[in-house]
Amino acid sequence: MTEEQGLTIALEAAKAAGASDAYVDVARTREVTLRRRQGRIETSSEATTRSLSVRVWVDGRYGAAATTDLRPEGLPDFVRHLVALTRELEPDPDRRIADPALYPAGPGPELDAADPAVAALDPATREAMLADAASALDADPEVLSASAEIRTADGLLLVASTNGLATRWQGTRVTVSAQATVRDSGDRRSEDHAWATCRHLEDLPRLAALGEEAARRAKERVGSQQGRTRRATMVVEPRAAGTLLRWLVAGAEGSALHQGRSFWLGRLDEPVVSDVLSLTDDPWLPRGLRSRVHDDEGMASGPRAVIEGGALRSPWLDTTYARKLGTSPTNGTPSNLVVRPGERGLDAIVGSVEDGVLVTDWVGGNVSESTGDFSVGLRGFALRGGVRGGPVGEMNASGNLLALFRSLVEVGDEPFRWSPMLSPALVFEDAQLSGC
C-alpha cells in the first residue's frame, strides 16, 4: 500500500467512526549509517521505516495514536479503536483542529530541502567519504584511536486533514563526523570530535578538514587543568553557543507558559536580557535543517522575531495553548533559530579579553526551565591578556539564564553552520566561574 492510500484510508475511517475532525500524517524514512574505526569498517546499517499518526476530535475530546502497521486491512480497525477510546476521555474545549485559515495559502517558498544525490549514495562512495574524513587521523602518529561516521536520511511526509489541509514534503540530511583520541599525562586520554550536517552533499566542507579539526582539538586538550573560581569574561565559541541559547528559549513554549513552569512567565515584551541579542525563528531558510512550510498542526510558517530589543516578543504557541492563554497562535515548535551576527571574529574577540575563559563544550549539569537557574560543567581555555592560554576543565558556570544574558556584551560575526541553531560566538561579562 502506498503512503497516499494509507492517508486516505485513515481519514475516511475516522469520519466513518464518528470523528468530527481528523489530522493524519504518513512518513517514510530511509536511514543509512556507516562507521569506520582504526582504518576498518566497524558498523553498517540501513533501515527504512514507515509510520502513520492519527489525531481525532470526537465530541469535544481529543485523541492521538501512531502505528507502523500500514496494511490496508488493519488501518480501519486501528482508527475506529482510537475514536472509541477518545470518547472515554475528558472534554477539552481548547483543543480543536486548527482553523483552515491558518493553513498555507499555497505551496509556500522553495526550501530546497531534498538532494537526490544523498539518496543515491552507494556503499563505495560512502566508504571513500569516510576514508577522506579519517585521512588526517590515520596519518597522525599522535592519534591513538580514530573513527569516522557518515549518516544519511531521506524522507517523505504526507499530511492531510478533514478540513482541507493536504501537503507533501521531501527532505534529506547527511552528517559526517570524525573523532580522535590522543595520549595525555599518565593513563589519561584526551579526545574530541568535529562534524558537519547539511541537506545537500555539495554543502559539506572538505571532509579531510573534519579529521584535522578533531585531531587538533584533541591535542589542544592535553594537559587540561582546573581553572580558578572567579567572576570573569566568558566567551562561548559558536558550536557551543547553540546549546546555551536552547536553554534560554526552552521555556518559551505554550505548554511551559500555561503550566507555570517557565522563567519567561509574565515577561513577554519586557526587556530582561541584553539588546545585543537578536534571535529570529526562520522556517523559510533555504536548505535549513528545520525549514518547513507549516508546523505540526498545519499552521503556516513564516520568519518572526523571537527575542528583540532585550525582550521575548513571540513565544511558540500552538492553537491549543494560545486559546488557554487567551492569545493568538504563532507556531508550535522552533524551526531554524538565527542570531543576528556582530562585527568581530572569534580571534579578535579573544584578543580583547584580559581575564576569562573560552568555552568550547558544556559537560553535564542542571538547568531549570522553571526558574532559569543553571549550573553546568564546561571545558575550554584560559584567556589572559588577550592570549588563549592552556586548556581548562572540571569547571562550572552557574547563575541564572536571564541574568547571564543581561550580561551579554557582544556576538561574533560567523555562526556555526552545522546546526538548526545558527549562532556566532557569545561574550558575557562578569560570569560566575567555579573551579579550584
Second form
Amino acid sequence: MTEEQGLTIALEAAKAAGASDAYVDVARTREVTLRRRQGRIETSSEATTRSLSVRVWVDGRYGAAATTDLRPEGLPDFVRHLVALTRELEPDPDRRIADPALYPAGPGPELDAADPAVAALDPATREAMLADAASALDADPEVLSASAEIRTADGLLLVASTNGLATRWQGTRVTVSAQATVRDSGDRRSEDHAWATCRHLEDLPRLAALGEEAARRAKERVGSQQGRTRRATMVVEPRAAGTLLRWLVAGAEGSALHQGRSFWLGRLDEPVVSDVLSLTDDPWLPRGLRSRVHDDEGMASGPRAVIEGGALRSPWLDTTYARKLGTSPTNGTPSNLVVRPGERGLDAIVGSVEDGVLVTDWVGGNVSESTGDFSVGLRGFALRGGVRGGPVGEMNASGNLLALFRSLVEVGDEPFRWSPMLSPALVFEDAQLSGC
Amino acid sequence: MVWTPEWFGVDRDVLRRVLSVLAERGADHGEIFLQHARTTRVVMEDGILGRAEVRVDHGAGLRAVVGDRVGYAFTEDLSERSLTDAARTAASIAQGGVRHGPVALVDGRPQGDRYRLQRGWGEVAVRERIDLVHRVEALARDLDPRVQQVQASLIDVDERVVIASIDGRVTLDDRPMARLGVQITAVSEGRVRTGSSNLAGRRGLDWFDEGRLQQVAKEAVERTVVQFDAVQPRSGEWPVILAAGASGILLHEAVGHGMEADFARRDETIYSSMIGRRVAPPFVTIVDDGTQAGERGSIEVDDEGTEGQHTVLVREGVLETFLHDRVSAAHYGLRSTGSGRRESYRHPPMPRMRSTYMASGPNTAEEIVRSVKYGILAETFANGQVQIGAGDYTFFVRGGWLVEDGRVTAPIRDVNIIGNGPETLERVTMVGDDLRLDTGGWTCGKDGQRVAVSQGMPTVLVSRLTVGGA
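Switching forms now, from the form predicted on its own to the form predicted together with the partner chain, please provide the structure.
In what comes next, the whole complex appears, and the chain from above leads the way.
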C-alpha cells in the first residue's frame, strides 16, 4: 500500500463512520545509524518506519489515533473504532478542526528541506565520514573511550483533511557526533562531545573538527573544581543557550496560558525582560531544522516576532486554546527560534568579565511553570579579570527566569547552527551561583 | 487470554527461517522482537472529558550480535519478505562466520505474578476509563476552594511481545501498564501555583480503587497549595534529608546509571574499576529489582528474553555488580542480570535499570530529622541527570521542607541539588528503617530510549550536597 492510499482509506473510513471532520497524516522515514568506537563499527542500524495518524471530530467530540500497522485490510476498522470511541466522549465546543481559511494558500516558500545526497549516502561513504570525525580521537593516547556516530533520516509526510488540506513534505537530516572520555584524577573521567546536525550534506562542518572539539573539551574539563557560592556574571555558550530559551517560551503557548501553567499569564505585551532579547519564530528559514509551510493542524506558518522590546508579543495558539482564550490562533507550536545576534564574539565578551562563569553545559535542572523560578546544574569555566580560568562543575544557577532575562546585558555575534534554537552566547549580570 | 506467536500473523516456520537468515553470517546471538502495544489515553480538562488518543505500535526489531558489535533493523511490515530483508540488514554486521539457525523452536511463557491485574486493559471499556477519570477529577476539585483547574488523565498500555532467539527459545510476555495523573492549578490572592501527582504501575483498572483515587487527588492538591507558602532555601552546601519514597531518584542518578555495564565496558563511567570496593558505609545496600509485583519497573523477562531479577548493586557498602544485558555479560564472562531493555521494536536493547532502591537501615525518620541543625528535607522530585564519567549528578526537588534545629519548619520548592555519585555514597550518614517504593510514573531516558522504571528509598541523611536555592 502506498502512503497516498493509506491517506485516502483513512479519510473515507472516517467519513463513512460518521465523522463530521477528519485530519490524517502518513509519515514514512528511512533512518540509518552507524556508530564507530575505538576504530571500528560497533553498531549499525537501518530501517524504514511508517505511521498513520487520524484525528476525528464526531458530533462535537474529538478523538485521535495513530498506528504503525498499515495493513490495508485493518485500517478501516482501526478508524471505525476511533470514531466509535470518540462518540463515547463528552462534547467540547472548542475542539474543532482548523479553519480552512488559515490553511496555506499556495505551496509556500522554498524551504529546501530535502537533500538527495543524504538519502544516497552509501555504507562506505558513511564509514569514511566516521573515520574522519574520529581521526583526532583514534590517534590520541589520552583518550580512554571514543565514539563517533552518523545518523541520517529521509522523510516524507503527507497530510489531508476533509475540509480541503492536502500537502506533501519531504525532508532529510544528517547528524554527525563525536564523543571522548579521558582520565581525570582518581576514578573520575572527563567526557565531552561535539555534534552537527543539518538538512544538507554540504552544510556539515569539517568532520575531523568534531573529534578535535570533543577531545579538546574533554581534556579542558580535567581537574574541574567546584566554584564558590556568589552572585556573578554568567556567560552562556551558544550551544547551551537553547535550554534557557526553551524554558522561557514553554509557557508562551495556548494550553499553558489557559490552564494557568505559565509565568507569562497576565504579562502579555508588558516589558518584563531585557530589550536586548529579540526572539523571532521563523518557519521560513531555508534548510532550517524546523522550517515548515504549516503547523501540525495545517495552519499556514510565517515569521512572527515572539519577544520584542522586552515583551511577549505573540504566543503560540492552536485552534482549541485560541477559542478557549477568546482570541485568534497563530500557530500551535514553535518552529525555528532565532535570537537576533549582537556585535561581539565570545572571546571579546569573556575579555570584559571581571568575575563570573562561562557555562558550557547544563546538568539537570528545571523551572516552575507558574512562577518561573528555576534552578539548574552547570559546568563550564571560571572567568576572572577578563581571562578564562580553570574548569568548574558541581554548581547550580538559580533565580527567576524573567528576572534572569531582565539581567541579559549582551548577546554574542554568532548563533549555534546545529539546533532549531538559533541563539548566540547570552550574557547575564549578577546571576545567583551556588557551589562551595 | 492465552495466545501464540501466530497472533502476530507470523507462523513458526517463518520465524525459524528468518532466524536462520539472522544467524547465517555467524552471529553469536540475536533475536526477533515482535511487539504490539496499544496505548489509550483519555484526558479531562475544564470539566470536560473531551479528548481521547489511541496509539498502536506494531513491529519487529531484529538484532544480530558479534562480540560487542550489533547489527539492527526493524520493520512494521511482518511479512516474511520484509522480515527477511531486515534480518539480512541486521546480519551484515557479522562477516565470514557460519552459524545455523534453530532446528526447532521452544515456547516459554513466564509464570510469575509480577503484573497484577484481574482484567487486561484490552477488555476494559472506554466508559470505565471515563468514569475513573471523572471520579478522580471530582475528588480533586472538591478538596480545596483554591483549586481552579484540574486536568486528569489515564494512560494504559496493553502490550504483547514475542522474543525469538537464534538459539531457538521463544518467550512470550503480556505487559500491562497504567498511569493515572492529576494536575492542579490553584489561585490565591491573585497568585497562581501548579502541581501534580500520579499513580502508576503494571496494574489493571481494579487497582485504582476509591482509596487510591483519594490519595492521588489529595497529593496533587496538597503539593499545589503548599507552594503558596513555600520558599526557595538558601544557596550553598547543606545537609539533605531524602524522604522515604521518590528520593530513590538520587540512587538512579548517583549510582544506577554509572553501574550500567555498557558504560563500564567502554571505560566511560567513574565506577568502571570499582567492583569489589567499599563505596559506602556498611549500612547501605542498593538494589535494582525487576521482580516486585505490580511495580512500573518490574519485568517477567527483559527484552532479550532473560528473566527479570533482583540484583544487588551495593551490598553492605561494597559494589557488587554492574547491570548487564547479554552483550556486556559476554564481554565480562558473566550472566546477564536481566537488564537488557528497550523502548520499543525500533531500538536494540541495552543495560537499563528496573526498580532501584536502598534497603532499610538502622535509624528512624525522627532520629534523622532531629540530627540536622540546618538543612532541607527533599520530598517530591521532577527530574535528574548524571555525567557518567565525572559522576556528577543532579536531581530537581519540586517540594520539601526546611529543617531547622532538628525540626521540620517551612515548605520549600523548586531547587536543583547537585553532587558527585561516589562522594555522596560516602556521605550517607544515616539510613531509616522505613523503605517505601514510589508509585509515581517514572520514565528513564538513555541514548534516546525511554523506559519505565521505579525507585524507592527509606529516609536517608546525606551530610552535604550543593543546593541551588535563592
